[in-house]
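There is one chain below, alone, in structure tokens, taken in the form predicted alone.
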Amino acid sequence: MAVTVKTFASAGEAAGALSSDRSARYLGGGTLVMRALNEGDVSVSTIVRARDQALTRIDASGPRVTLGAGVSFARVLAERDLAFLHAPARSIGGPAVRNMGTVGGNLFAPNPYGDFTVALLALDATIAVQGSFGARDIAIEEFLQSRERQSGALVLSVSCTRPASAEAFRYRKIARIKPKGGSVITLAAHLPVSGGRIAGARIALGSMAPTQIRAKGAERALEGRSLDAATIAAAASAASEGTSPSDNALGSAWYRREIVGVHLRRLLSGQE
């Protein structure tokens, strides 16, 4: 089957020729839409490509950052200003899918990708779209929970909150192959404290339900209270809490829940 490309000057041009034909796909970094064609998904007529700035821009001076959804994970880790991102896309695929994979693309990757999604999950982030509805905003666990619902909108951008400091953010990803392969478990965590007590635990999890999840048990664990090995060990007991994972060749259902509250414990408690 024959396949259309489409390339518009705007991000708005290119947004409403996704949502005006049903069998278009946004070609990002090609990480996904072009695996799926190689695949033989007929389910994609129309690539729809846009040549705008915008979608390549990062803001990354004030409290929340700001990157364009076609910002590679290469640029992500070139910028100093971002550090505390450089560990979540360092951990997607090898050079060759960093250099191309995107930050609005890896929204919609599926189980057992995704990770940086896991990380922007913690971090609070409003994801930018524009469809057949305009321009707006939605928070991540929106985004995410209508995420299949979406393919006629194109997403803009992400921002997210910037850390106070190294230690109140936190991710880690377990996996077979080191440090491409696939997500057995992802894992991040933002712990602000105020008065020497964590206030707005946010505690996200990769490869433990359908799409990237908060453990707010784990979370309720924490919140109010100081990182000590108490709380930290009744975060981790409630680590598992409202997940629904699934067995794929990486790991079974049973595994995933078993080993969350023991990586959750050893990334709150700082160890490797």
Contents of the next structure:
Amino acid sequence: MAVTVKTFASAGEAAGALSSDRSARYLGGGTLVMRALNEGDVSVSTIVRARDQALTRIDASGPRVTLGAGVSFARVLAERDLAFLHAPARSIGGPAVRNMGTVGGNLFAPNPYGDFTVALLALDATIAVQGSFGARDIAIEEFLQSRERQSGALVLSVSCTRPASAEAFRYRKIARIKPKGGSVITLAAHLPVSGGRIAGARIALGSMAPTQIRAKGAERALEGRSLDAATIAAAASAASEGTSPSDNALGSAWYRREIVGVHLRRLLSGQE
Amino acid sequence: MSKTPLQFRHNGRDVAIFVDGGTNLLVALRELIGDMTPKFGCGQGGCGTCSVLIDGETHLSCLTLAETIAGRSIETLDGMKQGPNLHPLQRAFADNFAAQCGYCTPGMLMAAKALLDRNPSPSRADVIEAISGNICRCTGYEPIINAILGAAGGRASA
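Right, the form predicted alone is done; let's see the coordinates for the form predicted in complex with the partner chain.
Next comes the full complex, and the chain you just saw is listed first.
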């Protein structure tokens, strides 16, 4: 079915077009929207695009990192200042998908995709969106919880604070097909340390619920403690708390609940 | 529904076509340009057999909105041959028996070309990474990897 393609010079105009038409979808890299069209999704009758260069801007020089929603994973990988995000970017697709897929689009990717968003959730990212209400910043957790209602808003950028050290941020994607493949589960951990103890632990999981979620039980087990064997064991045993994975071709819900603690223990203890 | 005019470079030649809204690049190449070398596989970005180069970067033509390539340069397997001679990568694929059913071959060759254009002396790990988005249903990856490494060696010694 032919669709109407509307291309705008500014993100603001594109956001206006998006919020005024329920059947409109924003085209970033194409890996979600074009796939939907190829599958015959008749709910999409208008494609909205924007040529706004602000959407592809990277500001990675300071402690606060901002990525335009249209920044591709290949560009993240090419940026030395974004080394802490290289593992999540590299875990997505093959080179072609990484040349196309965008940071903003990943926020809307359903299971078993959306791995970059798992990293952003562990990093407490902020999402800048523009809709009919104007522009505003939303905490990523709130954004994900209301993701289905965000389709009329345009994501402008994501931003997060750079981890204090390489040790403070860890990421792991469990996939059956390597080096690419959909996620069986995906884990990211941000473990800031103050005075030898973890302060502000964030553990994020992908493919363990309808959207990416935080493992709050595991976070509580880590908070205020040093990262020793007993703490890691406690966090691992709490990893599946509050999760609601589903069955798909890559793994059953039962399997995901069984392995999430194992992989969290390995992630926290630095094992391969 | 009106059609949109679209101009771009296709294997070094300027082309102008009209596309329906929402047409993907794979359909535009095969049905409007007559370039049948990129193949339709999954339509989901999972198999890589529709891979083409856009301004030298590997992209999946099935997931590329045709209208986004206005003014850009597209390379497909159709433009790989060098006059009457096969490209060194094509020769290496033939010499190494790297094409079994052959369905993945166009995408594999484009992914390999993008790699060697950027990195003429790749490691085995680089080659595996470069073709990681391309599925071979015959599971014949070893001859493909060897062919790409062989072509790189040939280039280096040429």
